[in-house]
Every structure is written in C-alpha cells, then in structure tokens.
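Take a look at this single chain, the form predicted on its own, given in structure tokens.
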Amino acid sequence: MTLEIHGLSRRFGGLKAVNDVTTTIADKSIHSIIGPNGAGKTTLFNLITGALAPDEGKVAFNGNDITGWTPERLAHAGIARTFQRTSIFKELPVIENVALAVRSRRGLNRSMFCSMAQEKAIREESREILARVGLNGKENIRAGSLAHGFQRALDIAIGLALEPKIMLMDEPLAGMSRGDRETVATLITRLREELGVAIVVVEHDVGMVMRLSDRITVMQHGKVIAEGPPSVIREDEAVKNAYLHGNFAA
C-alpha cells in the first residue's frame, strides 16, 4: 500500500506553507519528515490526512486519488493519524478508549444495540491491541492517570484499532523523558516489523529519526530540500546548512 504525494501546495495569505511537495511513502517503511520550525511539516500532514485541502497537487493511496477525503473516510481506507498532543478520552478507562475505535471500525458506534457476543469480541480485540503496545494490566485505569509515555502508547493503540495500513504520527516523542522516547521508538519499530504498518513520522529528535527511519524527507520554507536514507541525509550539505548544522546525535 503506497502513499504518493504529487505537487502538494497550500497558501495562507501570502505565505506558501507547503510548496510543490512530491514524495512517496513505501509500503511497510518508516519515513520521517524533518525540518526547522515553520518548515511546513504539520501543514503537509494536514493536507495528507484531510484536515486541510491543498491549493494544488494530489494525494494517492494504492493508486486511488484520495485528495480532500475526510479523516473518517481515510481511516476506513486504512490511513490513521496520531497528533502531537494525545487525543485520548482522559476520563474513560483505557480499554474503553480502544473499544470506541474498534466499534467505529465495525460501524457500531451509532448503534442503539450491541449484542453480548459483539461486546465480548470488541473487548477481546481491545485487550489484544493494548497488550501489543505494552498496556496489558492497565485496561481499567482512567486514561488521564497514565504516565505520558503510556498515554502516547494508548494514542497509538487507538490508531491501531482502526486496522491502518499507514499511520502518520505528529511528533510522537514530544515532551517525553529519554526512557519514554526509547519505549515509544521501540513500539514504532515493532508495528512495522510485526504488523507491516507503514509509519510516517514528523519528529524533532534527529538522533532518533536517524536510528528509526528507512527514508527521510527534509523540508525548509515549505519545500523539500533533500530526501533519502539516513546515510545520505547525514552527509547532505544543504541539510546541514539549513537545519542540522552538522550535528547528528547518535
């Protein structure tokens, strides 16, 4: 399942926040998008995931034009997104956060009646997903009481409940301790290896990006200034001058 981005552009007044961006997200890959603040990374995410409409260009998934699709329609097609700030329901138990997403995928959230068999199956699936992200044993805890790293894992679990082929993660490591960053980074790698989910990441932790990514797209002022595997990006002079200043942390 390949995600293709062709000539995407978006203006805000006189500012071209995303300027003729073209790239391809390969199946079962980890593809990171980096750049300084204001480079257009989150705007690009918003264009891909239907939160914004592009002024020019298109997005294709598995050969089908999905430009302008709503986030709900994209989720049903297999494209899920997590946000920089976790979007969990903090007052609900952990398992109910995931169960809501499972019900949505099964078309049951608006149903007035859910059979005992359906509810049992939903709970079993929710527990399996929580175990996959390391939240087994925390099913009945109020989501808002989880540590920050576990809240991020729950956010990812909610995305997994939609059975995506591609997950777009906006700064999944933001605000975390080093230990929590390592835990979530390991989880991202496992999702690709165990489930075959392609992961697209916007992230400021350059050292972690270099470790995780199969391919990296570097943006500045809305444009792509470099793209390639970490070994190529590490040595790219334009990238060093524009963003990284030669500092590639391990």
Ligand SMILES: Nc1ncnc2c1ncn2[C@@H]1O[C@H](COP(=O)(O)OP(=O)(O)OP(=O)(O)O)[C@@H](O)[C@H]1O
Contents of the next structure:
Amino acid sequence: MTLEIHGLSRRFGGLKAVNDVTTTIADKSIHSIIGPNGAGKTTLFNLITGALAPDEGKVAFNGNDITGWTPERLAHAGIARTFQRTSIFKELPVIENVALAVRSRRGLNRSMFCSMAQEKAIREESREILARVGLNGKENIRAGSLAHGFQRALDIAIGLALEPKIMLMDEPLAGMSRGDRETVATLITRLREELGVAIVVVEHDVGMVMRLSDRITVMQHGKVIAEGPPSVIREDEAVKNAYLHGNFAA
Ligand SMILES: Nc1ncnc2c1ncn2[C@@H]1O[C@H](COP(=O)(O)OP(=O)(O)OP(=O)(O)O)[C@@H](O)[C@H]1O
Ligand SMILES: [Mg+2]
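Please could you give me the other form, the form predicted in complex with this ligand, since above is the form predicted on its own?
First the chain shown before, then all remaining chains and molecules of the complex.
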C-alpha cells in the first residue's frame, strides 16, 4: 500500500484551507498530521477520503489515481476513516454497529433479507472484530452507554469491518482520560503490528504523537511546514515557532 498526495489544494472563499500539500504515506506506517487549530488537517482528510473535492492536485492509491472518488468507493478500495466526533449509532447494541459495516462490505444493505447462515457469519465476523479492539463481552451493550475510550474503539472496529489497507483517524484521543488514551494508543499500534494497516492520525496530543509515529507531517495555514521522523520534528525551528505563535492545544 502507498498513498501519494500531490499538490492538493482546497479553498473556502478567500481562504486556502489546504495549500499545495504533497506527502506520501508509506505501507504499514503510523503517520501523524499535526498543527494548530485551523491548520487544515481535517480538510486534508476530507480531500483524501472523498468527502470534499480538491481544487487542485491529486491523490494516488497504489499507483492509481483516486482523486474525486466517492467515500463509498474509497472505503471499498481499502481506505477507511474515523471522524473527529464518533459516528456510532448510540441507540444500537455494540455488535449491531459493526454488523452494519460488515453487511455493507459484503454488499448487503440494511433492508435486504439475509439467510440464517449469512446472518450467523456476519455476527461471527463482528464478534471477531470486536475482540480485536478489546470489546469482547460488550457486544450487547447499547453503544451510547460505553465509556469514551470504548466508543472510540467501536469507531475503529466499524472501520476495520471494511478490511482497510489504510485508516485515517481524526483526533482519536480527543476528550479522553489518560487511561482511555493509553487504551486507544495501544490499539493503534496493535492494528499496525497485527493487521499491517497503515494509520494516518490527526492528533493534538503531541507527546503521544511523538511516541506512536514513524513519520510526522506538520501543517500551518494550510501548508506543510515540516515533515520527518519524531526525532527531527522535535528539533525543527519552524515547528517550534508554530507551537509558540499558534494556539497549539497540546
Ligand atoms: N466547510 C468549510 N467552509 C468554510 N471554511 C471551512 C470549512 N471547513 C474548514 N474551514 C476552514 O478551513 C480552515 C481549516 O480547517 P480544518 O477544520 O481543516 O482545520 P484543522 O487543522 O482540522 O483544525 P482543528 O485542529 O481545530 O480540528 C479553518 O480556517 C476552517 O475555519
Ligand atoms: Mg480538525
């Protein structure tokens, strides 16, 4: 898997929210995107995952131009995402949240009739995915009543149901207690180790970013101001300035 981003730009009125961004996400890597509020991180995610169309530039996945593909088509090609706020169905049981995604991957929509055997296979696969993210034993709980860290794990489980090659996570640790952050951080490293999924993370917790990442891209005012491994980013002058002058919510 490689994801190559070439000269991506997107304007909102007079504002260049993403301004000529070029970067490559390597196979099986954990690659973080950091930067002050409003730097363009979420907009970049929206451009990569098809939620927004770029004004300029292109995105290539395994050498194929995927610019302008719909989120559904990208998801089926192996590009999954989680959102800045969770997108789980809070009123449904935990397992149903994952089963919906499994059905979708199998090309079955909600109203379609499934045979008993199909239904059993879907539930079995959903259970396996939930066990992978540490939600075994919680299958029948209402999703909305899970603790914060577990809701995020469920979000990730829904993404995994699509069997992605790459998963983009927008602030997976936001608003969590220290313990929940550790749970999710461990989960992220395990997904890479055990499933070989490349993970792109937008995150304000810089300490965690330094610990988790193979590579970091730093954005400010829509542009990439630095890129490299944590050891290099930590010492970068432009990044230090962005911390000082930006409202960096570390
Ligand atoms: N749909 C939109 N319409 C108009 N302006 C937008 C839209 N989406 C984002 N913006 C603006 O584009 C800029 C980049 O926003 P974006 O959400 O990508 O930043 P971010 O780096 O994700 O910030 P945060 O860390 O606060 O999540 C901001 O100035 C924002 O106000
Ligand atoms: Mg954002």
